[in-house]
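The form predicted alone is given below as one chain in structure tokens.
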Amino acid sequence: MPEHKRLALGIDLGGTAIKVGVVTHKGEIIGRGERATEVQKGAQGVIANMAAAARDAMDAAGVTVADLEGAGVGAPGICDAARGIVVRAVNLDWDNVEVAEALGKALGLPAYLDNDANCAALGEQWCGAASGSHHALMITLGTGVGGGLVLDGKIYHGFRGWSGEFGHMPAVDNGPACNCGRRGCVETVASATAMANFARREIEAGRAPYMAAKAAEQGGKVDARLVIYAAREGDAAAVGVLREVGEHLGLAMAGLVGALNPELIVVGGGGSHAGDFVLEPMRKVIREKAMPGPADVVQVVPAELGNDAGLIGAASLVWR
């Protein structure tokens, strides 16, 4: 048994894998557990898995329920976080499922709940990139484009709560078909897949020798691994895909810049591995585009915590 602290648990809801850490008040993970999501149980199984996942981490941790204060949850899709809702997870095929009392009740503790994109910008704002700071965009570069807004160092849910869909803002005219329905988002053309979708462009054009010969060593595959991988090597189609993306992103970002000047830009997510390939193109759109002042002050950076930021954002819901 540790010593006395102040702990929660911080749940990281996937489509594939739950992820649990038992968190101090300082942002600690002191304890982990995972189990397969099953979506095919559905939700009710699902929160089940999720509880056992809890008590996993607790057992690593050395600790009971006893000892914790509380329990938070991200989870992907539109959530009503005031009443701990999930209204619709197209990944877990959900509607209106109320995660945060089931879980509470499955537990024994108070539960809480936000998206998923949120839980990460609370995590980074707490003891990550954008600790300190009360004005921040976190970004997420994945299969989409998410993030979040902490606006005087709250969350910003917006009207229903589905406020940070960064991916699904306009970013091409009649631009490639996004899975919203729409054509041209963000997320189309400033994601991993984009990433990925933009290098096969590049070899299916003759254009990306190194990429072709890297792809067909892996059966053809190629993702955005593969693109971060041929830029660090010095490939320049693939620092050039990079470079699109980056712009692409910080074209997105200057209207918000303008809007909210915000002090930090965060950038998480798998597709965040490709640094500065991605971020200076995009710092430099956002000072030649977005309204001079808040351009000169706000800062973009790679996010800290990695695949943690969730997990210990979902945490500091219990304190927040």
The other form holds:
Number of protein chains: 2
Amino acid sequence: MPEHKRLALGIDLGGTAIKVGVVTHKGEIIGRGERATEVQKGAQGVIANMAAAARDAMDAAGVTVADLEGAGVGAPGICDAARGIVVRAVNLDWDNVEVAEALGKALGLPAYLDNDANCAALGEQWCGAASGSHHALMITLGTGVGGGLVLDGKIYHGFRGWSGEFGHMPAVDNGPACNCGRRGCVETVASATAMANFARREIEAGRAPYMAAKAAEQGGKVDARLVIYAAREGDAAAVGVLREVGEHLGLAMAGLVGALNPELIVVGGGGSHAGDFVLEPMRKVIREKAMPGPADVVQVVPAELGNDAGLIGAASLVWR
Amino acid sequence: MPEHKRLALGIDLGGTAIKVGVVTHKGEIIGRGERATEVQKGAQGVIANMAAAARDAMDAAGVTVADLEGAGVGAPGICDAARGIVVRAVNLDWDNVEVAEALGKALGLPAYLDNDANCAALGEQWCGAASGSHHALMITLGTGVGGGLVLDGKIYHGFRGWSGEFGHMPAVDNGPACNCGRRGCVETVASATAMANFARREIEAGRAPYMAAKAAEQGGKVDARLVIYAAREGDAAAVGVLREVGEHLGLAMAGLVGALNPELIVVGGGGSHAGDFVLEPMRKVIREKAMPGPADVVQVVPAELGNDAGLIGAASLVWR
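Hand over the structure of the form predicted in complex with a further copy of the same chain; the form predicted alone is what we had up.
Now the full complex is given, and it begins with the chain already shown.
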């Protein structure tokens, strides 16, 4: 079969929606499907929804199962990639669900699975910001902070498949309370949530009148989007909040730069829309605090695939 | 040839001495040789000394070159393992020395090379404290702090071969000055040197009369050995110094535990003779500060092979 005709399904399984793409061997999406996850239907119901969304995507692309080489799933939580199992996913309320096997049967295709953050890293490495790099760390700034490691060209899963928890590395002694039950984890000071929290702190202290006014326009709501908008408009308080987040991120990654000597750090997720407002202070702290040598060669770059990174990376599981 | 007869040379190239062992396929040393490094003789002179020490080891083991399958070298500094080159070694004053090729010619054997810390990690993974583990971090507490990573069963070298620099991860904001030119690196607060420095601080503050008396007995010299001795004798100040070092180590490794999900952290080097005086506070901080899950499964253990780890690991390069 000619290279351009090789196709796979990439499936991004989220807590609220299932997004599917028919993906070419070059990483292009030629058809999409989307269904609600419907967690309340249980694992078999969710897997049926995944299969339905997959059929929608095939219809949109004008292909059938016979045209596809397999399906890859990016799933939330702790996964056993080798066995295709979701070991524990809090937001799906799943324990030990054999997703790959059940989905493979439903679709009549070989199916594979990995953690969603790992799939995003794979996607960026395959045809995004880390294209061609064999040594890349992917960090996503969302409600929390997720991560994935591409080491020697492959996802590094660690001893139990729990690697990449950049969001829960210790960052600030006695820092803000974290969802994990501890204090001062990276994601308490360096996520999209942290951007909003720091902005709220500045507004409450009366140091951020521009953001206060903008927040009032949207019913008092302060989120990362507002902070990034204000920074682009030149608001110094917003720029300062994003600098603070970038410096925390830089310090957290500085240790990993010396320990792992990565070529690239790819920053994705909603918070990465802050661009150089976060990346420049991050780079500065890495240059100052990380081991000279590794600090000189590492590049900090924004992700390129946006919300499709996980879906595209999931499809690539079929060819790995 | 029967398994037990398979032999290789393991060579530990240090700044002052070259130590060689004839190593069996089971990791036993059956003959040793040692020569001064003689850095002043230049790279070719040092390589000739390596070959001479290797012949001493063969004589001691009663074997000839015909009995050996190859030679492995653990070298200080930055190495290009794939090409067998020492890229930069400050304490040898070497730049781009093709050690493996030159030594291989001198001995008439295939020769391999890796960084000394990586070789120590390989040795411990092959037949020491990390035996059989595919996910182990090795950290050595000496004058500085070195490290090596065994990920998915292999040494992880990173983008340029500079991985494992655990000693230069940032630990303390505006901490003690480090040899690397920055401040507060892990090795300024968590090496054998740091043990001595913290003890000196306690003695000077009048809080460590027992260590002060012991130091006076040896002409005022305060070193890690003295601190460890005093701790074993029950001196609270010495125990406190080792706790402080262990807590700094634990915090530094807590981030790596979440990022990499290792099975084992193996602590070696002279400072590791402090045993549980350092390892227990280290374990405690990891449990408190690292991501639950990874923090629950990681084990922190002392190295087992002592000064032979690098030599044994170097020999194992021949069979990898």
